[in-house]
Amino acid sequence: MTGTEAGSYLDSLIRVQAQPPAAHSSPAWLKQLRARALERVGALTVPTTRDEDWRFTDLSPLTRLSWHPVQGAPQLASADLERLSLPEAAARLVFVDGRYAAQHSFNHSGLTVANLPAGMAEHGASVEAHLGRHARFEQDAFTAVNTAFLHDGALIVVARDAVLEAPVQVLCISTQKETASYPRCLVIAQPGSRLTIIEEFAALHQGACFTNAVTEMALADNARVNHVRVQRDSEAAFHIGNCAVSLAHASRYHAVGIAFGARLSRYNLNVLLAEEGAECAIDGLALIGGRQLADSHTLIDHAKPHGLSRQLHKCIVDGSAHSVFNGKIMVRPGAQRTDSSQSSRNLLLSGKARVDTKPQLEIFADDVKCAHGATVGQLDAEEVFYLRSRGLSDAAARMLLTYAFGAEVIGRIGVASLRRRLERAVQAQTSRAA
């Protein structure tokens, strides 16, 4: 893909896009902010595998695909929406191919959990303090086409010392083929306050379809967030998600994110540990096979001193499917007494699969402790030959292990609900693959 192409799609996305419902008006910095990231949208190219941060990752696939609007209102069954529920919601907001279904989404949890539009009307300035602050568009040509036409979007704001037990879901779904649809979520957790928030991103068809997602969080001090962030599209589908995390005093944000879907999926998680203290665990999946491409890029920024970190991250690829994991740690000057360790664990179940894993550290400091390592292998055969000792099948030894492997991850979801039904997910897909 040469740059012309990759200027012209963006381009073309740019012309498919749908404008905003009359009824949307927008304060001058929200027009502003969109303004400057059309800009940027003109300058900025479409990555290829000529850039190092791309280089396992060729997105001429999604270039060479065309999209059109999103036709009439949104509309959604309510069985599909029951089976994509959570039982244990406080709240939930649920956008139909990007467009807010306000039929579908509820609030019983007394936080700020809205459509943007909406809750800019009491929330204005912690909304503009932060929308477009920490997920960057200058240098990223997906943010910023996301940012240039940012109109619906989920909005959550936790109160001081507000404690929620119950999760909030966001719920992003793909009803229409060869769309392009762009979430938006802001999270604003105030100082003290606790949150579980639940991303999760389906699509009730087999199609094609693009999704390119942004999600920025603010935890004040001494907030607590629990992110899961589910992605489910189908296997015919494109999808690309920016996902940036700022920390402030001793405030912890855990993550889990789990990939199923999509033809083609990257995910960028950006975190800084921006004060003293703060603390982050990211966990991640990705379960993949034929010839899916699934590609997670991190980055743990210790900015401060006395930041913790954990990670780690689990691919499982079948088939000619090929996984990519790029794993950055940074640990700035000063940021002394900082404890950070990675881990990328990767299993591949066929010939044809492949995983590129790339682990880093870069360290600027000389008080700290930091490890990282990766491994990448193939079942066990001695496990295997000792469950078959026991009594099981090959395919079953094979799909009890492989299961083994994912549910460790799936395992540290705190919702029960979610968590059985990603389990069965990942039994299914197991039992396919032995």
Second form
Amino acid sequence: MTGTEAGSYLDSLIRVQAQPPAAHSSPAWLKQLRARALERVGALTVPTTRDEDWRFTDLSPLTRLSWHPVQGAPQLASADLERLSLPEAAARLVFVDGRYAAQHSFNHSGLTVANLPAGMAEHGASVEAHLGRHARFEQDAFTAVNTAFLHDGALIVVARDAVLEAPVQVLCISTQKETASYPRCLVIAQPGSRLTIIEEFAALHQGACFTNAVTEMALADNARVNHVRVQRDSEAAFHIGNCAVSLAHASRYHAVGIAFGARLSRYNLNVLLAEEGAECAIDGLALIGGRQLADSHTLIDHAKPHGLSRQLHKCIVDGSAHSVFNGKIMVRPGAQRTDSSQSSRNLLLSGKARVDTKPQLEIFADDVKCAHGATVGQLDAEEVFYLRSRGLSDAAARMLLTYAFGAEVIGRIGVASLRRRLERAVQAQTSRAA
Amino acid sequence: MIYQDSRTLLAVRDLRATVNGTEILKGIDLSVRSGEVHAIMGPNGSGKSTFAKVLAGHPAYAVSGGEVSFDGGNLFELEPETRSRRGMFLGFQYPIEIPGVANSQFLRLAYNTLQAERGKEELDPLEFDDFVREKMKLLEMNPDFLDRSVNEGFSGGEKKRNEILQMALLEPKLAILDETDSGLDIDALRIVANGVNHLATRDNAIILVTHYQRLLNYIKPDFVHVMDAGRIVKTGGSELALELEARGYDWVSAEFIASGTPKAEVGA
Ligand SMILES: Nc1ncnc2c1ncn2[C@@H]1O[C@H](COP(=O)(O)OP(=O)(O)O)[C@@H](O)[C@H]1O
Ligand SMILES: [Mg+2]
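Show the other one: the form predicted together with the partner chain, since we just had the form predicted alone.
Below is the entire complex, every chain and molecule, led by the chain shown above.
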């Protein structure tokens, strides 16, 4: 694939996606933001496996596909919505093929949980201050394309000292094959506030589609955000996700990222510990089989002293699937007393499954604690025998152990109904594999 | 106890087994009838655990000769899980830790698998909870152990109690308890031994693997066997355990070698 062809691929994405008529009534700054992003789309190309960051993730199948414009009104059947809803949710925003579905959304949270164009009326200045500022599009083709189309999206503003125990759910559902969607989410957590947000990506079809999502979160002093991201796109889908998080003084961010779906998925999570005493815990689980590829690149950027980061990334890889993990920990000059640990643990369920895991530590301060480790292995034969000696079949024993491996990460999700739903999904997937 | 109308549960004839090509079991003969308690004693490394694991079907050991019938059928035709479902139970010398699997979930799964096999009703989590708590009382076990991962962070004694709890749930026909007494303090030993005595009936049998006579003060064996270098070199009544306690094992081996039994390949 040459650069020109890749450039034209991005152009073709632009051509197929019409801006909604309402876009021309956007504020001037937003129009400019889109225009700058569009300019970058013209200059950037789709990365190839020659790029170090995309070494294992070949996007050329994506560039061979073309997409149709989304048809009709955004609409879900009530049974589908029911299946994906969370009884605990205080608010829900639903996007169908990238477009806001007001009739499926609600907000009992007392906070601003709204579609971007509506929410901007009240929070114009802070949205302008954050939107497109954390997820940089200058060097990233996919973020640039998403930003060039920026219109509908989730906006959540948690007011100063507001504490919302119940989760806010953002559902992005693909219902039409051979379409591309560009979900967008912005979370502004003001000082001392607390929020749990569940972002879920799912498809109601088995066909090819392209999801190119961008999420930005800004946590002010002492804010706390729990962020669960569930990717269950269709088996033939291409899923590219970018999430950028910025942490102010003593704020805390906990992420649990679950990737089950998509033929090819790539998730880039960048967490910037921008001020002193910020903390983050980043947990990830990929459960893939068949010919799936799940690629997770994370960057935890310790920019200031006394930062704390904890990371656990787990992959369960079956069939001839391939998981990629690149975990970069950056400790910038002066970020003394940084305390960071990272663990990558991988379970191979078949001889053809493949794992590439790479910790990447770049440490420019001397008074720091940074631990990391990676394991790749199969189910423990002694554990399997122990369970069989108690009457469990070989398949049941393997399923239970596989389930347990994944349950460690799922167990860190604070929303019981989602935990149960994911545990059932793991059981279904592992019993299919057994 | 030895009963007149008992039936043979286990018949082992000239059993040989290897691990990684090395022969560990070199011709074992043993017959166990319902109602009986057998003790297998012998020095470390004599092959006691290997024997127990071969009976349970551990895949690391290859049977290289001999026959074993269990409850009237050929044991070696059965998968490990089938052996368990037909009533064989191995209490492990070193019970494995399984992080991420709640003990209650594991115990219920094992119990319900067996219930299904026997065509009996399975228990839902609440029903099982009541049921298992009753069984735990027998072993004076804290119910907190239900919520923890299987054996994870359990002390040696707690692991052994958890093994006997599984025995209590599965009610095996033949329980092989491998060094269940090791790692137990005197109170725990008494509790575990009481539990085992409580579970012993005239329809089942127990093989106690131990190298101390201590346990046998609480659970009185009908037969005591001494293993050495992969063979049973002597069999006697419960008084043999006391003699071993007093004199050690060396004299038994010496006697065995001197007797020049036909199967012996001395010096191996
Ligand atoms: N998995 C194994 N791999 C290699 N050697 C083994 C294995 N299991 C047992 N052995 C060897 O077999 C012999 C008997 O061991 P074991 O059955 O554990 O004895 P005991 O339980 O009587 O102490 C020992 O020499 C031991 O090293
Ligand atoms: Mg042993």
